[in-house]
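Quick heads-up: it's one chain on its own, the form predicted on its own, in structure tokens.
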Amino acid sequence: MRDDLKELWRFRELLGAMVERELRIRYKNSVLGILWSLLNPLVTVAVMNFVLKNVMQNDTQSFSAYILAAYLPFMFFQLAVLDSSQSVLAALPVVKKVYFPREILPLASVISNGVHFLIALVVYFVFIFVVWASTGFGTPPVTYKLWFLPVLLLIHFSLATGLSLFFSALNVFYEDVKYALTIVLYLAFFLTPVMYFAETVYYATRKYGAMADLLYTVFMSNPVATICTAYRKVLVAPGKIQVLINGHAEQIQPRPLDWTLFGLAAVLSFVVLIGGYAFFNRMKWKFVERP
């Protein structure tokens, strides 16, 4: 492995190449342009605010907040994912023809939704700032935890680079991995806390009694439900926010990170990055061969 690191160390212009590829090619001839990136998981985000606090009756404070600081963070591992899952089958013809690095291709599909990501993020931060100035300057909006932003960064990016990788070298041998993939990302949007809180989670397993924390570390082993928590408790300033406790909405304050499932997540992050490196490298001398 340490090999094919030098290896794509030496080809790291061409993966910045490809990078602005395909950031240029994306928005191609539209007029708009990168907002386009911007603009859906606004609007996404402005529905579901609107749906949840006035048909749900949600009352939580800064709840559009709540919902980006989730929905950015799942949304830039879903493109990434589903995007680089195709790119070495898009790329096949080239592939057998030139020789450079094949990991560049899924990697540069990670890259730049990376790119989106972290644009959509100081977009976010503008967000909350003009809230928080249009509502006579009160509690601020970020805090110290903000510096742990970057080291979650680099989890979430581990993980996405990995399934990347895995599905990405998968997919070349068996097209059904896209189709499954979409399914399976779909319905995982359902079960990470996006549109609702873990704590949601945690008192609606209470009613199990002894098999109440159980329950609760299964569904939060889901590294991703793991992440976009974590990315609320960093991006969002704590606040009151509304829960069903048996039954009733009731004003929280949100619980504390389980800092056991995310260290859980971030162990499994790396080791599927190095676990879908590995089955890259191992799968990628065999792409010439599929007819």
Contents of the next structure:
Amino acid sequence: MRDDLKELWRFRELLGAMVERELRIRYKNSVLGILWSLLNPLVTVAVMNFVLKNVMQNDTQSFSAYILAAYLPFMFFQLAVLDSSQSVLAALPVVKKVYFPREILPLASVISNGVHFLIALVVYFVFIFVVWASTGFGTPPVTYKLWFLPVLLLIHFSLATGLSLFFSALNVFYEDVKYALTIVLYLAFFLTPVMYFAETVYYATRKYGAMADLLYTVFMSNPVATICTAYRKVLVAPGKIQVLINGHAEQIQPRPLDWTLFGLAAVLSFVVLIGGYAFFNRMKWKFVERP
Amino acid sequence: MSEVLVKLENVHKEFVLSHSGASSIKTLLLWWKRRSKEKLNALNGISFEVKRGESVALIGRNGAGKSTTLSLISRIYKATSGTVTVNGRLAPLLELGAGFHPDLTGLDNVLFNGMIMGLTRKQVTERLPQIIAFAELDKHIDAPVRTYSSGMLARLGFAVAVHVDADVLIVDEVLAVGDFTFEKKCYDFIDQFRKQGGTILFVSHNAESVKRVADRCVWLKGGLVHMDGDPESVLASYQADAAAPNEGL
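Alternative state: the form predicted in complex with its partner chain, after the form predicted on its own:
Complete assembly follows, chain above in first position.
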């Protein structure tokens, strides 16, 4: 693996060029370009916010900030894994002709989606500050917890990269991987606290008595769920949230981040990264010999 | 000037044949016990060297292992056993602009392709005027590649490959594209490249281009080096062999 990393470092300029190329292709063919792809999550979240507040009648303060803070990371994760799973297969004609470290292909997909995610985060901050200003400068929308954002990004990127490497290699040999992945990621969206809170899950599991904590842990052992929850703790200044407790809607203070679960997600992410890269390296010489 | 740039030692390459085509998870689950493991030995222990300044042609029938050999040297395949050593930079001539992205301009694609071949961004930028001139594209260079004709694509691909300052130029039968003038330009370039001490390794079925370009000829047969020598005599025996009626492989 060390030799593979050295080789990758030698080709870092190509990786940079490929990221640039992907971003360019993404923004080139539409007039609105980058604006268009930022508008998409904002509109989605606006609709979600409308439905959750007015149809589902959840009265959480700054709900849209909570949704955005989990939706943007989830979208990054989903797009990065989906895009990169196709990357090697799509580039197979080049792969068959020229040598370059093959991992550059999925990495470029992850990084270009990552760059897009970072731009979206900037838009998020603009959004919450505009809301803060328009509501008469109440409690500041960010807290000191923001220092933790880089750590969180590192863990999140590791998980996305690891899975991308794994699936991009697998997809070369089994083309239906992409379809299975689309369905799994779609379902994962509902199992990730984006349109609800980790606290909602916590109180929903309370009625199972002795099993309660186990069920909650199982639900949150999905690293994406824990990572998205962590983004909320870091990005949104804690205000009261509305959850159902024993069938009654109640406004509560958010629970602090569960560090055991978070540690688990972090360890899992790094294991996935190393495992994914090892798998990719084992398969990468066979890409061109694909039947 | 007798530094060895490419060296193959007892190289074997084995492919696993599959009869089911591209597989899916379903076929994996259903047929995991019955997966065909038929092997094809493309190369059965090839050894040869290419020294600096040589121009070597690989000839042989279809399936003799010519393209496999080139791919092994270009590090696209990994040898099953044996060693392949390459000293210096290789430039493979790509087929009809493989690796070009249709939606990007010619210019962006040149940058990208140059970097795939191991140049830095700065080096590609410095060579841009020469590349554009060589490809005879002038103002078309700013148009998306999808608007190019196949001749333009071939010219651009060739132009990039010849400007990466390669130690070894790898050519797999792509000289037949483009019109007559461009073909002549390619041959002129190859002549010039050889005069400057460049090394060429190419595959061709065309006896004329072998005689024209090569100063050594390696005949592959059944995954082995059958004959290695000056083009005239190797080609003569090759053609005699091809004319022989009862020939296995």
